[in-house]
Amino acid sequence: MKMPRVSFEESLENGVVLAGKCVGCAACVIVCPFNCLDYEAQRPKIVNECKICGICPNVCPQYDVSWSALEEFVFGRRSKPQEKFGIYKLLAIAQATDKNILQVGQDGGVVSALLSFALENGTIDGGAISGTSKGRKSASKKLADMVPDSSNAEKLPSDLAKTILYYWQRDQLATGVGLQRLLEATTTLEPGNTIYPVPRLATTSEEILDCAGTKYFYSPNLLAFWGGVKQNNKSIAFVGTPCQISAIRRIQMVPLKKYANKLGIAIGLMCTESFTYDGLMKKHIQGIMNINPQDIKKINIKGKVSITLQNGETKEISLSEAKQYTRTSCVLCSDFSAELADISVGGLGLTNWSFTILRTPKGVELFEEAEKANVIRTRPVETEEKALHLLNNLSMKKRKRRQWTLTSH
C-alpha cells in the first residue's frame, strides 16, 4: 500500500496526541524505522527529527481509520447491521480445566489456558500480554542493579515504559538478554506498584500463569510484541484491548511484514474502559480507601469494582465513582468486544466462566483443539442469555460512536 508522506507532527501529534485521542498503544513508536519516537507518560513523544516516512499514521487506531476496510482485510467482508458485536463464526461459554489457572485467572481463565496450550503444542513461541510488577523475583540481580545504578538514571522520567524503551533502544543491556529480563526487573524501579501493569513477553506456561488476570489499567502490550520481534520469535500471540487489536491489524494491513509475519493469533479482551493508575489506584484505592496495592489479590468488575485482598476480604467501589478516573481516550472508543480479533473474550457478568467469541478460522481451530485436548470445557451460550444481552447492549452503545470517531470509506 502506497503511503502519503506526512510527518508525525502533522498527523499524529496534532490530530491525535494533542487532540486527546491517543490511546497510548505505542504502535507508532514500535514501527518508526528511524527511532524518532519515544514513549513517555503513555504517549508517543518525538525525540529526533521526523524523516517523514508516513508510516506512523497508517498504524494508529485513532487516525483516519476505515473500519470497513479493516473488516474486509480480516474477514473478507463487512459486518451486517444485525451482527451487533461484529463478525464471528461460533460463540461459547468456556472455562479452563486447570485448577491453577482458575485460581489466578480472570473469570474462566480462557485466555491463559489457550496461550499455554498454544505454547505447548508449538503454535506460538511467545505471548505478548500484560503482567504486573508482582512476582518478578526471577530477575537477574546484575540487571536489576544496572537500571537504578546507571549514570543516566537521573535523566530518565519515572514512567516505567519510557525506562524500558530507553535501555532497549540504546542497547544498554549489559547481559544482552533483551527486553524480557528488563521487564522482569521493573519491580526494582517501582517496588510498591504491585498492580501496575507491565507489558511482558511470556515464553513459558509459568510466565503466562504469573501474568493471569485483568489489570483494568492500560498496558502497552505492543511493546512486548516488539520485544518478541527483536528476539526473533517466530510466532507471537498478541493479547490486548480492542484499540490495540485495531493497531496490530493496521500494522498487518500496511503491511509491515517485519511485524505482521510474526503475529500468530490475536486475542481481544472485551473492554468498556480502562482507568488511570494515578486516579483509581493512587487517589481512590490508596488515598480514600487506605488500601495498600501490595495487599490486593485481584480486581474484578461485575456491575461494580470489586477488590479482593490477600486476606480474603472484599472491598467495593461503585462504577459511578470509578468512572471519574476513566482514561480520556476511552470515552471515544467505538469497539467493546474487540471485533477485529481472532478470538474475543470477556466476563460479561459471569462467575468463573468466560464469554468467548470465535471470529476467524484461526481462532476456531485453536479453540476446538484446546477443547479436544481437555484444556478448556464449554457449555452452550443459550445457558447465559443475560450475558448475551449485555454483550449486545454494550457493543451497540459503543458502536454509535463509530459514525463520528472513524472515517468509513
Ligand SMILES: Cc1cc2nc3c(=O)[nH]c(=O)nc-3n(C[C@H](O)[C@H](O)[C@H](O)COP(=O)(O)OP(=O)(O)OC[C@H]3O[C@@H](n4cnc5c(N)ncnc54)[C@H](O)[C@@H]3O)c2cc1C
Contents of the next structure:
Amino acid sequence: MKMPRVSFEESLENGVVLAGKCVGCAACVIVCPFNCLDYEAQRPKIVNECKICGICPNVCPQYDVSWSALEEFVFGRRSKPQEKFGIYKLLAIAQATDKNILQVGQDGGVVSALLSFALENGTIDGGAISGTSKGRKSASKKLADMVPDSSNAEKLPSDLAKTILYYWQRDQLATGVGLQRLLEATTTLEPGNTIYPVPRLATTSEEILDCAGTKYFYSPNLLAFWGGVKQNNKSIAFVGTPCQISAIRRIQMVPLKKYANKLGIAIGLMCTESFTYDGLMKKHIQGIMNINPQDIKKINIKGKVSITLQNGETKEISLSEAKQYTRTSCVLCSDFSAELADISVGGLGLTNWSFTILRTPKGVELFEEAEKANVIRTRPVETEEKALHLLNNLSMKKRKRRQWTLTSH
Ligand SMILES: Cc1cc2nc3c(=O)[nH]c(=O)nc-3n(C[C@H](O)[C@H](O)[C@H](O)COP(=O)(O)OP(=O)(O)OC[C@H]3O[C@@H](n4cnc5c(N)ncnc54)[C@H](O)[C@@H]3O)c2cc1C
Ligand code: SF4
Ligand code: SF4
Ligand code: SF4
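To test you: the structure above is the form predicted alone. What is the structure of the form predicted in complex with the ligand?
Once more the chain from above appears, this time first in line as the rest of the complex follows.
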C-alpha cells in the first residue's frame, strides 16, 4: 500500500488524540519502526522525534478508515444492507462443556474454551487476552511495580514490606503466598486499583482460565500481541473489542507482515461501550457504593450493571447511571458486533450461553473442530429470537455512525 509521508503529530495527534477520538488501542505504538511512541494513560505519547514514515495513521481504527475496503480485505466483498450485523457464515448459541471454564467465563465461556482448545491442538501458541491485577499468576509483576510506585508507599507496614522483600530476593513473588502479600500491599496502598485490566499473553490453558470473564474497562490487548511477536510466538490468537479488531485488520491490510503473519485467529467481543476505571470503579463502585474491589467476584451487564460479591450478595447500578462513565471515544463507535473478526462472541442477554457469529472459514473451522471434540456444545439460534433481535438492533444503531468509504478518495 502506498503510504503518504505524514507525521504522527499531523495525523494521529491532531486528528485523533486531540480530537477526542482515540480509543487507546495501542496499534500506533506497536507498529512504529522507530519506537517513537509510548503508551501512557491509555493514549499514545510521542517520546522520540517522529521520522515521518507515515505508517501509524494506516493502522489507526479512528483515522481515514474505509469500512468497505476493510470488508473487501477480510471477506472479499462488501456487506449487503440486509446483513445488519455484517458478513457471516454461521450463527450458534454455544457453551463450554468444561465446568471450570463455564464457572469463570463471562457468558458461556466459549472464548476461553476455543482458546484453550486451539492451544492444546497446536493451532496457536499464545492468546493475547486480558487479565486483571487481581488475577493470580503473572499479575505479580504488575503488583510488584505498583508497590514502589505508589505515592502512599510510606504507609506500607514494615512487616509486610520485609515479607515482600524476602519473596522478591528469592524470586518467589509469583507463588501463591508471595502474591497474597503483594495483594495485601497493593490493597493498602492503592485500594481501587487491584481489578484493573492488564493485557496478557497466555500460553497455557491455566492462564486462559485465569483471564476468563469480561472486564468492562479498556484493555489494550495489542500490547500483549506485541509481546508475543517480540518473543517469537508463531501463531497468536487475538481477543479484543471491535475497535481493536479493526486495528489488527488494518495492520494486516497495510500489510505489516511482522505482525500479520503471527495472527492465528481474531476473536471479537460484542461491545456497546467500555467504561473509565476512575469513573465506574473508583468513583462509583468504591466511592459511592462503598464496595472494595477486592470483594468483587464478577461484574455483568444485562440491562443493568450487576456486581456479584465474593459473599454471594448482588449490588446493582442502573445502566443510565453507569453511562455517565462511558469512555468518550465509545460514543462515536460504529461497530457493535466486531464485524471484521473471524469469530464474534457476545452475551446478548443470555445466561451461561454465548451468542456466536462465525464469519470466516478460519472461524468456522476452529469452532466446528471444538464442537466435534466436545469442547463446546451448541443449540440453534432460532431458540433465542430475542437475542438475535437485540443483535440486529444494537448493530444497526451503531452502524448509522459509520463512514463506509473515504470521502477524500
Ligand atoms: C468492554 C466490553 C463490553 C461488552 N459489551 C457487551 C454488550 O454490550 N453486549 C454483549 O452481548 N456482549 C458484550 N461484551 C461481551 C461479553 O461480555 C463477553 O465477553 C462475551 O460474551 C464472551 O463471553 P465468554 O463467556 O464466551 O468469554 P470468556 O470465556 O469469559 O472469555 C472472555 C475473554 O475476553 C477477554 N477480555 C475480557 N475483558 C476484556 C476487555 N476489556 N478487552 C479485551 N479482552 C477482554 C478475556 O481475557 C477472555 O479471554 C462486552 C465485552 C467487553 C470487553
Ligand atoms: S510510525 Fe512513522 S509516522 Fe508514526 S510515529 Fe513512528 S515514525 Fe512517526
Ligand atoms: S486509536 Fe489506537 S492507533 Fe489510533 S491514535 Fe489511538 S491508540 Fe493510536
Ligand atoms: S464501544 Fe467501540 S470504541 Fe468503545 S471499546 Fe467498544 S468497540 Fe471500542
